[in-house]
Structure formats: structure tokens, C-alpha cells
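Encoded as C-alpha cells, the following chain is the form predicted alone, with no partner shown.
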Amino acid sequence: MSVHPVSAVSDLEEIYDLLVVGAGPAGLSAATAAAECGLSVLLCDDNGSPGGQIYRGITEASAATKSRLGKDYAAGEGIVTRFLASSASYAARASVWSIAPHEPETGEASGLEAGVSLAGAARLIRARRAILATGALERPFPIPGWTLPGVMTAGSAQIAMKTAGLVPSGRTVIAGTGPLLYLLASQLIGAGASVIAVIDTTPNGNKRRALAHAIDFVRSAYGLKGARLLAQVHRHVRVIRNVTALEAAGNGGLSEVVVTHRGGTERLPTDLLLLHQGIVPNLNLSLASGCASGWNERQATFTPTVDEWCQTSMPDIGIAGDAGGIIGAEGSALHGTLAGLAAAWRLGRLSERERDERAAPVRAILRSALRGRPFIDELFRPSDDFRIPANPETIVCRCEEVTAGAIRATMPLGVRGPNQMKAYLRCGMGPCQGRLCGLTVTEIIAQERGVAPGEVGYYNVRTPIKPVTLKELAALPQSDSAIKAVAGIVEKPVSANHPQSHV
């Protein structure tokens, strides 16, 4: 038995028991667990091979690459191998751009309908259930100059290393907060990069809140691992702490990083600046699918509302892994297994007793894996100064080049939330669909209004959530379902007896 590759939309079945979106640790584990229970499973992912961001390129990685990237990276090989040995169907380089309740004809079963693009063609398929394992995005880090050539995210540098073995050749500075900051520094140092400084923007005040969770952190797998990582970085690189301001500067491209800290202001000649201040759930597909979410104050982001079996507010949709709240790679894999078992139970392949028996050891390991998360969330919560830019010239929406000053200047017009802001400034209407500005726009508006971000809310995300070509759309059946998947609504003709009112 082995996974069934899907290379074209013509290879797709009309209906699957379960659609899983995302081939990171959560999606792989969910698809594997569900397939092992006898469900027909389709796993779709944008990338060319399974692994997601954390295990990107693991199927092609050499022994040397695995050694350089560490044991945590190499651990992904087992998760991928188990999935590839399952009976699931796997569509690589496939975009799922719409998921909505299926509106059945007479005698048809309900469930979900999904828009899938693959190899230049699009198709609508049905699934009885879906698990969204879309992972996380790097949090926006809006500082002056962050749009200059020569400034990248830490995640993009990791992608270059994992997929192409590319290592920066010039003077490199890594700035921000969070465990990935030091992990990337360690990996770059091991690969021979010239890392001249790590600028740690973690607020000092976070330590007091994190201290309440210190014992659990020390007892967790994170404790010893984190201590070793910090020691390794400190041996090789200067670490700058107590940072109050950060700027990327240069004429047409990055030439220096200006950092203000307790000792004063320094200008560091730099060829490459890698920015990172944690990760946040990738919400666009879950929001477009109608899943409820709320503001998570500890993680300073919106997170979907899910129960202990990964069930969302939408009856046939579950969310697993970091897409439902940041829990790390190991936690995501375990969470995905629980989601897969829950899907098998809901679709009648497992009894409640069988589900609970299989889930019990998974939950025990998950509790252990998450023991250190509260400490990490509290310690590495980004500073308000680096989430909510005070400098009016700082670009917030990169796609439409909207500044923080323009957003604040628009507030007196009666703006209550980010969706109204779109009408004035087009924030969130570019190619990224708000992924790089949504949280910042929400928090600026909340700050100006003097209310919590949860009261302001987030963008209304509509399908399609990924770019779809006109050629792909033209090939879709001209049905109400296809129109709704693309446009979000279906306009019905108005009868003469019930004329449409105009306001």
C-alpha cells in the first residue's frame, strides 16, 4: 500500500470522505490517521513535496543537510514516510482556493465543496469533511525600511536553505524575537554564513510573566534544547538586547541596520537583514470558509475557535496544528492525529470508544509536548512598538504601499475596522490578501479607538483565497456552486412581482 499521486484535476475523484489541506506535520498526520481508519482521503498542498515549512525538502535532503538543520528537522522524515505508505491520495502543487457547504440536489448527500487548482486547471470536488492544516505565517514586522531590497523574513532564508542549499554570502544580521531567531542563527552559522549580529527585540517585561511558567518549561523538551541553542549562538555571534528601535536603511537597497538599545544607537553595515517576530496562524482559508475565530491575547493574534477534537464552528470542518493556534511542530503532528481520528469517528469508521482508546496515548504525549508553550508565548510576545508602528512613514500594507500615518489619518472619517479601511486606502486588497498587514491594521485601529483588537475584528476574507486564472475559471462548470466558489454569492433574477429595491 502506498500513497496515490494526483497530477491533474482529471485524476481527482468526484467525492472523498476527507479533504486535508496542507502537508505539514499536522496535515500529514491527519491524513495518515484517517486513511489508516479506512477513509478515502485527499491531501492537497501548494508545495512540490510533503513536509510543510518546518520539514520543507525533507524527502530530497542529504544526510549532510539533515545534520546541519538538526534533529528536529530530521524527525520529519518519519512523519512523511508513514504518510507515503498510506492509502491516501496526494496532490502536490495544488491550491485549494474555496471550501463551502455543498448545496445538494434532491437525493444527494450534503458535506463540502472545494475549489482545487492543479497543473493549470481548476475543478470543484466534494468531500464529506475537511481538515484545514494550513500552518502558520510569519507575523508582520513593520519597521522603517522593511520593504528595501536586502531585507527578508527569517522563514524565507530557511526556505532557501532547505530547498536549494542557498546560504547568504554577505554580512547578515538577524533581528526580532522568538525561538526561530536563534534556530536560524545556529543553522546559518553551521552553514558558514557571516552572521555579524543577532538583534533580540524581546521586551524585558515579558520575563516576569513568563516566570510563572518557568518550571514547566525547564521540565519540557524545550528547556535543554533552548539552553543549548542560546549557548551555541552566544559563542559565535554578538547578541544585542534591550532594543527599543530598529530601522533598515539604504539608498535603493539595504546598506545598514540602525539599532537603538540601552547603550545608545548603532549603525551596523549590513548586506542582508532577516526579520522575525514569531509566527501566527494562517487564517485565510478558515475565515473564508466561515469558521469562527477570536482574539488570543497571549499570542497577540486571532485564532480559530476549535474544541478538543479540532472541530470548528462549521459542522464539517476541522482545523489542526498551528492553523488553530501556535503549538509547534511536534504538537502539530499530534494534533493532526487527533483530527484524523475525530474525522474517522464522525464518519462512522470508529466508535467513540475506539476513538478515545486510540487518542489517549496521543493526548498524553501532546500534554508533554505543550508543557513549555505558555512560557514561550509569554516570553516571546512581541513588543507593541514592533507590532504597531509609531513612525507615520512606516509602510504597513506592502502590496498597496499604505503607511501607518495614512491609516491613522483616515480614522477621523469614522473607520471602525479594517474592512472599512479598505474602502479608503485599499489595505488588504493586494496579492497577499491581508496576510502581511491584517494584524497590523487591526492593532493600529484598536489603538486609535482605545479598544481591544477583538472588538475591531479582522478582514472579511472571501473566496477565492488564492490567485485563479481566467483560463481555470472558464473551464469550471457554469453552475451556481461554481459561481459561488469564485464570487462568493449567486445573483438570482428578480421577478416582476418582487422587484429589487434600490437604496
Given for the second form:
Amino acid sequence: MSVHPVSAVSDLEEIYDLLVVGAGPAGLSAATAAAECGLSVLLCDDNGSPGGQIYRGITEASAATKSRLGKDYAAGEGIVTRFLASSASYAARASVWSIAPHEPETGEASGLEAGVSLAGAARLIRARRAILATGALERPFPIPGWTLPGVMTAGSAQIAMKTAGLVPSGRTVIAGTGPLLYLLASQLIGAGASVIAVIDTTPNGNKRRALAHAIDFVRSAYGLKGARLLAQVHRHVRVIRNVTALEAAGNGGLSEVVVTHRGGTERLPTDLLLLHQGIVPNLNLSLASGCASGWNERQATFTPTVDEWCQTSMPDIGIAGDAGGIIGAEGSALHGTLAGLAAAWRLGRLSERERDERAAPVRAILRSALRGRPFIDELFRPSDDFRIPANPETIVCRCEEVTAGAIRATMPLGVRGPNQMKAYLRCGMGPCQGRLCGLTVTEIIAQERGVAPGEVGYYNVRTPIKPVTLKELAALPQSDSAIKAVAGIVEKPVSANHPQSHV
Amino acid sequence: MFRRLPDRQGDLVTFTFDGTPLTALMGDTVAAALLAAGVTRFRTTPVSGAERGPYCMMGVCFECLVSINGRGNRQACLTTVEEGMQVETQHGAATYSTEISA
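Next up, the form predicted in complex with the partner chain, please; the one we just looked at was the form predicted alone.
The next block holds the full complex; its first chain is the one shown before.
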């Protein structure tokens, strides 16, 4: 058996048992587990090859790349190989821009309907269930100058290295906090990049809070790995700590990094600044599909509400991996397997006992994989200074170029949350659809109002969650009633292939 | 800003950026190919005209929007470079031909 590649929307089936969105560790494992239980599975992913961001490019990686990126990266090979040997259908470079309950005009609602774009054409397909494994993205890092060419995320440099063998060639500064920061620094140094400084913005107070979880951390796989990375980076690069302000400066492009720390303010001539302060769930699809979420104070983000079987508040939708709250690559793969088993159980392919028997060993490993997580969350929780910009000039919404000052200035107008605010400023209404400003906006408003972020809420995210051309939308089959509502009359029969499709 | 590691080899692809011929490795995304060729400014914003380049390289930030073969608003980081591709800086908002094609 091997996966069935789908390269055009016309190759898609009318209906699948399970739609999985995202081909990172969680999505791959979910699709594999569900397909192994006999479900018909479609996995859709933005990228050209499986692996997600963490195992990006793993199927094409040379021995040199694997050795450069280390054992944790190479671990992705097993997950991908098992998926490629499964009976699932796999649509690479396919974006899923909507998931909603399927509501035929006649008959009872059943399962889901999803909008999929692939190779320039869109199609609505049906699925009895869906698992969202949309992973994570790097937390917004709103500092002055973060929109300048030459300022990128640390993750982006890692992706460039994984997919294209690119390493920074000029003076490079890595700034922020989180486990990836030191991992990337050591990878770049190993690859010969000239990293002139690592600016560590981890707040000092975090250590005290993290200490409560230190024993679990030391016993976890993270402990030794982390200590080794820190030692390696310290040997080669200047590490600047106790940072109170950070700025990217330049005219039309980055020329220097301005850092204020205990010793004063320094200007570092820099060609490339790589920012990173942890990752947060990629929420757009789960929010647009109606899945409930809540504020997670320890991870300083909204996380979808998910039960022990990865079930969301929407009856036919599950969430696996980092998309449901950050659990890391190893945890995500295990979580994906649980989600796949749960889908097979809900669709009657596994009894409750079979599900539990298969899940038990996975849960045991998951528990140990997550042991060091609370320590990491506490230790690397980014400081308020770098999440909630005090400088009124700092751009918060990169797309519409809305500053922190402009957002704060809407408060006296009676703004209570992000959705009223955006009506004044278009903040969050550009092409990234709030992905790079949503959390910042919520926290600024919460700070201004003196309430918890959960009370302020998040943007109302609506479909399509990825840009779809009018041509693609216009080519979708329409129901008689939809055509009549617009044109007043139904002139010709709708496409015979999709008589029940509904927009 | 970026250089290609010497152990990274493969078939070459030729494309143009604002009319200038450039080479990339087969399989590169347009964003990676441009960065490898020393291009850091991909577009100007519709709001202030500020210059922007790739930020996330994973399809979420939409900073790497370019025009490809005459069609605007293409995410360079999610598009694989192809032989003969014509890539151009996107100035401000994308513009469209009003001609209706079948």
C-alpha cells in the first residue's frame, strides 16, 4: 500500500471519512493511524512535501543536511515513511480555506463540507470528520523596525536551511527567547554562519517560576539537550542578557540592531536579525470552523478547547498537535495517533476497547514526552515588554501598518475588543488575517482595560482563511437557491457532479 | 544575506526577477531562490510604500508577495520556482487586467 497522490481538485473524491489538515508530525500520524484502521483519509497540506515545518524537506534531505540538523530532525523520517506507506490520499500544495457542517438543502445535515484549493482551482468536498493539525507559528515579536527587509524569524532561517541549504552570509544577530533560539544558534554556527550575538530576552523572573517544575524537566529529554545547546552557543558567541529594549534600525532595510541591557545601549551593525519568542497555535482554521477556545495564561495565547480524545466543541472536528496548544514535535506525533484512533472509534471502525488498547502505550509515551513542558513554558514565557509594545510607534499590524499607539487611541472611543477596534483601523484585516497581530492586539486591549485577555477575546476569524481568487469561487458549483437568491432565476442546471454542494 | 551551502547541489533553473536573469536550484521556492540571489526586497506596501521582504517563509505572514508570470499577490515562499518564470517586485496593491478570459 502507498499513499494516493492528489494533484488536481478533479482528482478528489466527493466524500472522505476523514479530512486531515496539515502534514506535520500530528497530521501525518493522525492520517496514518486512521488509514490503518480502514478509514478513507484525505490529507491536505500547504507545502510541496510532507513533514510540516519541523521536518520540512525531510524527504529530500541529504546526509549532510540531516547531520547538520541533528537527530531530532532525522526522527521525522520514520513518521513520513509510515504515512507514505499508508492508504491515505495526499494533496500537497493544497490549501483548506473553510470547514463547516455540511447542510444539504434537503435531508439531514451530516458531516462536514470543506473548501480546498489546489493548482489554481477550488472545490468543495465532504468529509464525515476532520482533524485540524495546522501546527504552530512563531509568536508575533513587535519591536520597532521588525518590518524592515533583513528582519526575519528564526524559524524562517531554519526553513531556508532545511529546504534550500541556505545559511546567513552576513553579520547575523539572533534575538528573543525559547528553546528554538539556542538550537538555531548552534545549527547556524555549525553551518558556518557568522552569528555576532545572541540577544536573550528571557525575563529573569521566569527562572523562579520555572523552578517548581525543575525536577520533571531534569528527568525529561529536554534537560540534557538544553544544557548542551547552551554550553555550545556560549563557547562561540557573545550572549547578551538582561535586555530591556530591542530595536531594528535602518533606512528601507536593516542596518543595525539597537539593544538596551544592564550595561547601557549598544548599536550592533547587522545584516540579518532573526527574531523568535516561542511558538503559538495556528488558530485561524479552528476559529473559523467554530471551535471554542480559551486564554491559556501559561502559554500566553488562546488555545482551542480539546478533550483527551482530541475532540473540539464542534461535533465532527478534532484537533491534534501544536494546533491545540504547544506540545512539541514528539508530543504532536503521539497526539496525532490518538486523534486518528479517536476518529476511527467515532466512525465505528474501532470499539471503545480497541481504541483504549491501542491508545494506552501511546499515552504512556506522551506523558513522558510532555514531562518537561511546564518548565519550558514557564522558563521561556516572553516578557510583557516584548509581547505588549509600550512604544506607540511600534507597528503591530504589519499588513495595514497599524501602530500600538493607534490601537491604544481607540480605547477612549469605547472599544472593548479586537473586532470593534478593527472597524476603526483595518488592523488585522490584511492578507495575513491577523496571524501576526492577533495576540498582540488582544493583550494591548486587555492591558488598557485592565482585564484578562480571555475577557477581551480574539478576532472573529472567518472563511476563507486563505486568499481564494474570485475565479476559483465563481467556478464552484452553486445550489439552485443560491443562484436564485442572486440572479432571481435559475437559468441552467448546476454542475451534475456536485448536486448537493452549497456555498 | 544568505549563501548556499556547498554540499547543496542539483539541477539549475533559470528565471528572471524584474527582467534580470537569475539561477536557482530545482525545487527551490521562489522566496529561497531570490534570497540565494541576494534579493531582500520583494514588494512595497499598499499603505505607505515601505519595502518588505520575506519574514516567516512558511506562508503565514504574506510579506513575500510578488508577481509571477503577470499574476500578483503570489506567496513566493509557497511557490516552487520554474524554468522561465517571470518574477517581479509587487509595487503596492496587486493590479489586475480587466480583460475577461474564458
